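Take a look at this single chain, the form predicted on its own, given in structure tokens.
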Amino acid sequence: MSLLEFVDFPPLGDERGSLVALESDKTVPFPIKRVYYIFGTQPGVSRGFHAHKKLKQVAVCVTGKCKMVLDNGKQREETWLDSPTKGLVIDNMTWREMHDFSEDCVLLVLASEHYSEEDYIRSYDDFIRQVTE
């Protein structure tokens, strides 16, 4: 079984230009507690590298391109994300790595949960702990 889940998002639009609605339940395979986006990430800059206990995700490029890692402790694989139109469900006690950022690359994610720092498994070690007990 594969570690990646897609979910499209169905473009809406006219001669005027492309919309995408993300909508918590819906489109978005859970509520929607928490948005954020990361750019500007530095050449040779990888990001992510933890797991979370509980919070889910979902991560879209809406402008360039990154290389997603996951890693469940038995299985690593990874994908490219480079469209606006298809996220990239990451569920719980999944380790996950973004790497290769092109320079105009927005990547958007979308989380189950508010921050916590609680729900955070930053040590590899920790995490492979967790996922084997």
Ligand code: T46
Contents of the next structure:
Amino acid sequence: MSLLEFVDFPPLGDERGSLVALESDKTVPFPIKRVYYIFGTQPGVSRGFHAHKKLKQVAVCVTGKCKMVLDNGKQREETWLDSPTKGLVIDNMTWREMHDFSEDCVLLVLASEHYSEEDYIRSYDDFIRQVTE
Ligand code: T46
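Please show me the structure of the same protein in the form predicted together with the named molecule, now that we have looked at it in the form predicted on its own.
Every chain and every other molecule in the complex is listed next, the one we just looked at coming first.
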């Protein structure tokens, strides 16, 4: 089974342009407690390199693109996030890395929990230990 679970955000367009609505428990498969966005990532810089114990997220590039790598300790898969109407579900206990940000990339992330540094697993070895125990 693929690690890559996408959610489609139908564009509510008319002759003026497009609009996407993101709603808790509807277009986003959990209650949203936090929203953040990553922009201005410098050329050649990669981000992420951690997993979360509890947090679930949906990530969508509202402009530009970046490559998302997901790894559950058994499988590692990657995908381009390059559409404002395509969200990627990132489950808990999934290692993530983001690479190859375009200059204009704005990566919007919808999160199921408030920010907590205690929820992060920032060592890949610890992550592998925890998913295999
Ligand atoms: C993830 C990927 C996709 C906060 O204070 N509050 C927040 O809500 C977040 C997300 C971060 N921060 C602070 C913690 C660090 O001092 O902002 C700084 C940068 O965070 P971090 O190095 O964790 O950023 P990324 O891009 O490596 O990872 C982020 C999220 O942290 C992470 O949950 O899944 O984006």
